[in-house]
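Next comes just one chain, in structure tokens: the form predicted on its own.
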Amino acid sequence: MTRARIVIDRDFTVGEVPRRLFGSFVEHMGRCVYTGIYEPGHPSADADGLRTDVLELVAEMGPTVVRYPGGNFVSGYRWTDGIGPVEDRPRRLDGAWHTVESNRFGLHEFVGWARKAGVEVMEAINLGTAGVEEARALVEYANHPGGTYWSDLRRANGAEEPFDIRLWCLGNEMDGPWQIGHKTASEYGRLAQETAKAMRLVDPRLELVACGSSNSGMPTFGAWEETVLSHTYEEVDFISLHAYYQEHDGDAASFLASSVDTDHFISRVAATADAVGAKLKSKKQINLSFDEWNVWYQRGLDSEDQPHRIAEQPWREHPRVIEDTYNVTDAVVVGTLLNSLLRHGDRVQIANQAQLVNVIAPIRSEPGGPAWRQSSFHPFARTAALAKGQILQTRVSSDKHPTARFGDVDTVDVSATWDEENGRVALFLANRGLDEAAEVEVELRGLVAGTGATAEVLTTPEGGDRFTANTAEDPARVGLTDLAVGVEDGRVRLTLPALSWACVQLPVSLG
């Protein structure tokens, strides 16, 4: 049996929990938008051709901001195309995943989207094919109330009301080779220092994003955040971090300690920012906008139907792409992600799982038929929902055991929130252990535990093992159950299963 014991204290907190912590990623890459969020003819689908039964996973799930439109797929866009009366649009070909766009979703139908489903539009532009005049065009378009060219186009195509876009990214991982309009990070932070401008000038309320590496692994990583920021440092707000985690060759220890290296990432890239903004003699701070994380098998961007590369395949619209599959291993390692985003909160001020539906996606679709929740869902749902207030310091002291990547790691991985105005604590836990359960005991110091705590747990189904997985035949396979937990004597106790993540509601006063 594995052992854990945790210590938290009402007065050594992070910060508040930031609410767009908890953002999702729509792209134009294979079914996320298209029989995705948005599939005229559906039975489902509304007036707007909106999946219904997608919105509602949606809500379920609680995303509370949306980058959109990408993503490599930005690099290429020219955002006019998705605007004005749809059978007037352009199709074009997108060389980002080698697909036909027919551009019959665009700005106005996301926006849309985004107001039913009640969260925030995060805006990407294209800083890789275009770049500041079509930048502040766009902003112009978006949220001038009327009177100029642009705002009025946009009342003329229907929306008299400005969207009022506040959270804009300056491009997409402009650092990789892959990237249409790759630069170096001077060409990069020189451009997004004038788009920066530029679109300020149009509307000075706007919050920015500037893009760091596309992965901690780049051979430029450190050096590009350094070299954009001391270009960017005084005219954005956040730098952003990209990453993606899987198993490799059977090394589930090492994949399940996948929030090792994030927490390293989100550290580094902070002592970079404060370091520019020490040499710039700045009185700003730059915040972290973790704009893309997931687990993600990167099997060469092989399409279900055809072994091939992308770039291999006969030009289509919205072909199956990247239509991961997620299991119990996947949501354990999703719920340890959300933990480190959560521990480092008070820099994290934004994240966006990648993508919403279908494409690496917590929600599947099929085209004609069910929406369903995939396993890694669930820790994503309730961290959203019960994460409130503020970020609780953990003291852990667990058992710990090898890993090839990153040497020895604690078993019993944990976050935990403190909702002062409702009297909760919020545990969530994650036991990375493959064979042996876990027994934790969690000291409250400064808060006193009432009664009435409950927990629930994701693990191996009864009959499954750490690959089972949810399906459109079997949607509830991997999901919640009822998990038992004491309270005695100011301490939590609780035993996970071998390989679970759970989380815990406590009701709490203060002592």
Ligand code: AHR
Given for the second form:
Amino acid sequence: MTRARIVIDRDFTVGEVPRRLFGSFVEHMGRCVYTGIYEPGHPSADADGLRTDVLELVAEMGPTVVRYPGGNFVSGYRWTDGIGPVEDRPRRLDGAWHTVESNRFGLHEFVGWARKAGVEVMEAINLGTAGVEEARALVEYANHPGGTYWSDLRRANGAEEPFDIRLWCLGNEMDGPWQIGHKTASEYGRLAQETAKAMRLVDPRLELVACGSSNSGMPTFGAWEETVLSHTYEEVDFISLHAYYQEHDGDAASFLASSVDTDHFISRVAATADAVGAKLKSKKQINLSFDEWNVWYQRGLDSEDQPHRIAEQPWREHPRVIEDTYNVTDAVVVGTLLNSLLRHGDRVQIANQAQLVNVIAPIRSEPGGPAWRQSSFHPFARTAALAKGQILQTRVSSDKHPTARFGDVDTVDVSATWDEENGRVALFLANRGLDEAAEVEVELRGLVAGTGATAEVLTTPEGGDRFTANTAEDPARVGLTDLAVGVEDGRVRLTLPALSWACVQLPVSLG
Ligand code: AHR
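Instead of the form predicted on its own shown above, give the structure for the form predicted in complex with alpha-L-arabinofuranose, please.
Expanding to the full complex; the earlier chain stays at the top.
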């Protein structure tokens, strides 16, 4: 049996839970938009062609902010193609994903969807093939009340009131050679600086995200952030991070320890941003926007739906692309990635799981058919619902186990929050051990545990194994079940099954 002891103290907090930590991402890629969130003619479609079955799942999952319209897609996108009468919109080739974009869905449709989903819009601009002029026109179109060319065009297109979009990404993964309009750090840094300035001259309330590295394995990682921020420091609020994880060659132990990498990645980007701030003698702090993260099986040459092979396919409209099916192991990893984001909630103020529907997504849907929750839906939904108030520091003494990539790691991974207003502590726990259950004891300091603690767990279902997943035919095979939790002498005790993710709700009073 694995053992772990966790101490939390109401006086040792990380900061308030940033609500934008539970973001998601909708890209014009594969079937995320078309037959994902939007499918006129689907039995559940509303008058705007939005799938209400998907909207219901989105409401249950609880994302707070959704990035749009890409992703790599945005670097070749003309936003003006997606406005005005649908029948007049051009069909275009999208080079990023080698598809034909019909533009039946654009800015107005997305803002309409976001309002129905109750999420904030995080709009990305094209800094690949476009620049300052297109960006400031878009801000005027979206946010200016009226009486100018672009704002009156919005009104003529049916939106009398401004969209009032505050959060904007200055391009996407501009360090990546695959990116349309790929740039060096100085080229991008200067462009982002001038674009930010011009956008803020239209609307000074904007919050802006500069592109960091596409991932921490990029050869320019670190130097890229330093150069970009030395140009943009006073013009932007956030620098972005992207990370995708997968199991390599059956090494489940390393895969399950992926959050160790996330922890390091976050610390390094924060340190680099602070070093630039110090050099510039700036009083300002740049925060982090982890605006793409997830499990993504970037399979080898065998798979035709992978980005590096998509260009070999004929031009298609919204084909099936990277529709990864997530299993129990993947869901536990997603839970630990959320733990890492929460533990760094003082610096990571925005995070977007990529993506929302069908494309490496927690929600899947079939054209004309059902929509269902993948295994990874559950840790996201429960963490988004329960992580409220203050993030608590966690002192963890856990048994460890060896991993090939990260050395010895804690077998039990945790994050915790304290919602003072509602008198509730929430614990998010993962047992990364594949074979043994873990006995966990949580000691509270400055807080007294009351009665009525509850816990839910996601683990291998009866008769399944760690690869068991939900499917259209069996959509609830992997889900949450109740877990026993005891409170004795002010200590909370529970046993996590091998390979599991759990959340605990604990009524507390001040001690
Ligand atoms: O989310 C899928 C793709 O991954 C995005 O388009 C891109 O930004 C990243 O490389």
